[in-house]
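Coming up is one lone chain in structure tokens, specifically the form predicted alone.
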Amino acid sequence: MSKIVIDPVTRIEGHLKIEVTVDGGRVREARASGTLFRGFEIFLRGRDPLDAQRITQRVCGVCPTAHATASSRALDDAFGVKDAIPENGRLLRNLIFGCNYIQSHVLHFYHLAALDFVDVAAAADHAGEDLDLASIRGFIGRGALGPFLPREEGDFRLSKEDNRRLAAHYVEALKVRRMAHEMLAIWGGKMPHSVGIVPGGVTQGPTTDRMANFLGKLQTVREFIEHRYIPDVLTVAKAYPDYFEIGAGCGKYLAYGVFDAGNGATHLVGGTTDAALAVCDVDAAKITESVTSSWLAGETLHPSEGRTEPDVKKAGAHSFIKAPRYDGAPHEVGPLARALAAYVRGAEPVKTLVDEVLSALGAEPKALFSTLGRHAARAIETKIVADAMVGWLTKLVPGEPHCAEFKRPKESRGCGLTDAPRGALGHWIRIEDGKIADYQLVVPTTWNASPQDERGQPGPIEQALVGTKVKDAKSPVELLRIVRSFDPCLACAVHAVSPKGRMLGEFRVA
């Protein structure tokens, strides 16, 4: 047996360490570790509750809007106004969050994960007039490969033409991401860390000028999703069909639902699902967090009663990530979990789009439980969100209210559940004497990259790696493809901001 250590995994947010034990060329055991700690939950204590939706956005520069949404929903609950959000406020919150969804999903596929499948070196001898390919050729010619590293050689399967086309789309996607940020800033003031979403609604109402500006940019983004993103995912999927059979994971999925549809409903529905395609509603009372394998003191508790006390000398611990469990079991969260909940419920347009993609690939629904299933679900979701934004925009009414009035209570509790682009996100707040007495965040990658719990159950990423065949222990691209398909955000998982450190991954074989 041998051990492979990848520390850190690159092209993700934050610092993730992966250790696997390989026996007979296959992974027998896997361990995921979050290796940094900052402790947002600690320094929120004693602050004004209104600080929460500003400070928690600083957990991550890619996921700030998700934290603004969850935090404001928790404060809506604590302030007693969760059922009083004006229609404009509800719609504008959805539009702000939708922009963040688009940029996050585009970022993940093109700039974080696609380079595991696309050989950008195909652009090195490009002699045409395509400016995007010429820019990549220039990077390669100067030896400035930083944006495309690390590269794992030996398993690139696309044709040279397809590699060049997707490499050009890598550059085009940078422009689309910028446009999504600009769209968000129309309503949120700036990005990252916008000031648009607040308890009770949003900070500014719609105007016809802003609506027209937003719609023009949105149409450009929708064209990219329709004519670039989805076709490119299908191109990769057809070249790597074995990745519909690799990286299945724990077989249990959880989504809270996201994008407020009014009356307690969400546009993207939630639920817990499993590999047998059974679905149930989520009961937040069944959520717990174990710290058995974490450098944290305490016991298994519901987040509303959670503790965050570092214990770096704790025996048997190896991660700063807690281990969330639902009804005692690990659950995968993210676009796949949301797609499955909608698909099993027959919710449109998810059901139709998933069936169309499966038909194009000649695949059955079971193919979704895989590395490429996660990518397909994310691309489908990006189209659904972008299309829905047109409807939300047209329902805005300039001059109508956009934020509910509220009074801050001396004593209260609140819970804000939503789905970030990377998966289920929950914020819990307890207010005493008008100040934050306790604040807990359970974020998507805390679910997905969680370590073993007190029952010895590995987390979803750990389970997804087990059984994987590794062709070359010195270049374990199979492991990286699986891990990156979850779109990990370790900055969120440990509620930390990564310091300057190594930019390239380090592989060690023991």
Ligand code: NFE
Second form
Amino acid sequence: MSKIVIDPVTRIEGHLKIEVTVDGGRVREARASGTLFRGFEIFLRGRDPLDAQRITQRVCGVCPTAHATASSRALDDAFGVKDAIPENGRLLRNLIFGCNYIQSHVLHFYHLAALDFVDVAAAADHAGEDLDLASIRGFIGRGALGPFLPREEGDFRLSKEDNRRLAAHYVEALKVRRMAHEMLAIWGGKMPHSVGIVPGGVTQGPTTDRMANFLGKLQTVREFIEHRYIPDVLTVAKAYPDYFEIGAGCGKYLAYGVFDAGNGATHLVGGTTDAALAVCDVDAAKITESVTSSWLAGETLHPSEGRTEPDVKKAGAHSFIKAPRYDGAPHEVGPLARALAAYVRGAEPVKTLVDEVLSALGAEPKALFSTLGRHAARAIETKIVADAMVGWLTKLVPGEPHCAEFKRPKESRGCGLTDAPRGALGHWIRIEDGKIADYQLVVPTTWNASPQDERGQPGPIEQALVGTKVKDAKSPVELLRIVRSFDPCLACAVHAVSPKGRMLGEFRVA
Ligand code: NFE
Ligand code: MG
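Would you generate the structure of this protein in the form predicted together with the named molecule, following the form predicted alone above?
Below: every chain and molecule of the assembly, starting with the one above.
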């Protein structure tokens, strides 16, 4: 029996440590640890409730809009205006958040995950005119390899031509992400840490020139999704079909739903699903967080009563991540969980698009429970969100209200649920004497990268690794591909800003 330690897992956000024991060439046990703590839930206490929208965005530079959305929804609830958001406010919140979804999903595929499957070295001897490939060739020629590392040799399967094409799209994707940021800034002032989404709605209303500017950029982004992102995921999927068979995970999925459709409905529907393709509505009372394996004091609690008290000497603890559970069980969150909830409910356009992708790959729905299933679900969702944004844009009415008036109660409680790009996100606030008395965040990667709970149940990423065959313990690319398919963000998971840390991971084989 041997042990592989990957610390930190790189090309993700923040510091994730993965330890596995390998027996007979397969992973027998896996342990995920978040190795950073900064305590947003602690320093929010005593502040003005309106600060929550500003401060919680600083949890993460990739998904600040998700935290702006969850905190504003928690405050809508606490201030009693959650049913009073004007139409323009609802639609602009969706448009602002939609830009962040597109940016985040494109970032994940091209810049965080693709280079495990695409050999960027194929651009080194490119002699043609393509400026994007020439730019990569320039980086390689100068020995400036940082953006492309770590690069695990040994299992690159695309043709040289496909490797080059996808490497060029890596560069094109950087420009698309910039455009998504610019689109968000049309409504939200800046990105990251935008000022657009606030309790009651948004800070500014629509004008025809902003709408026209936004639509032009949106069409460019939609073309990229249609002609690059989705075909590129299919190219990878066809070359690595065994990744539809590994990395399945815990077999239980949770989505709260996202993009307000009015009257309590969401455009991307929520629900809990399981591997037998049964779906149920979510009951937020069934959410708990365990701290058995975490360097945190206390016991299993509902987040509305949650505590955050570090205890770095705690015996048996190995992570700063809590272990969220739904109805006592670990649940995977993210694009796959959302796709499954919609697919099983027969919600369009998800059902048709998922069936189209499965038929292009000659795969059954059960193939979705896998490493590549997560990539496919994320790509399909990017198209659905970008397409829906056209409809939201055309419903805006310049001159109509965009934010509800609210009074600030001395005492109140609020809960804001949404789905962030990486999965189910909840913020809970308790206001006392006009100030934040308690604030708890239960974040997507907290669900996915959670450690064992008090019943000894491992978290979703830990379960996804168990059983995986590792060909070369010194270059465990299978483990990295599985972990990255969850798009982990440790900065979010521990609710901390990631400092500039060790840039290159190390693999230790004991
Ligand atoms: Ni730091 Fe985040 C998203 C949130 S993930 S990226 O999406 O919320 O844990
Ligand atoms: Mg928390």
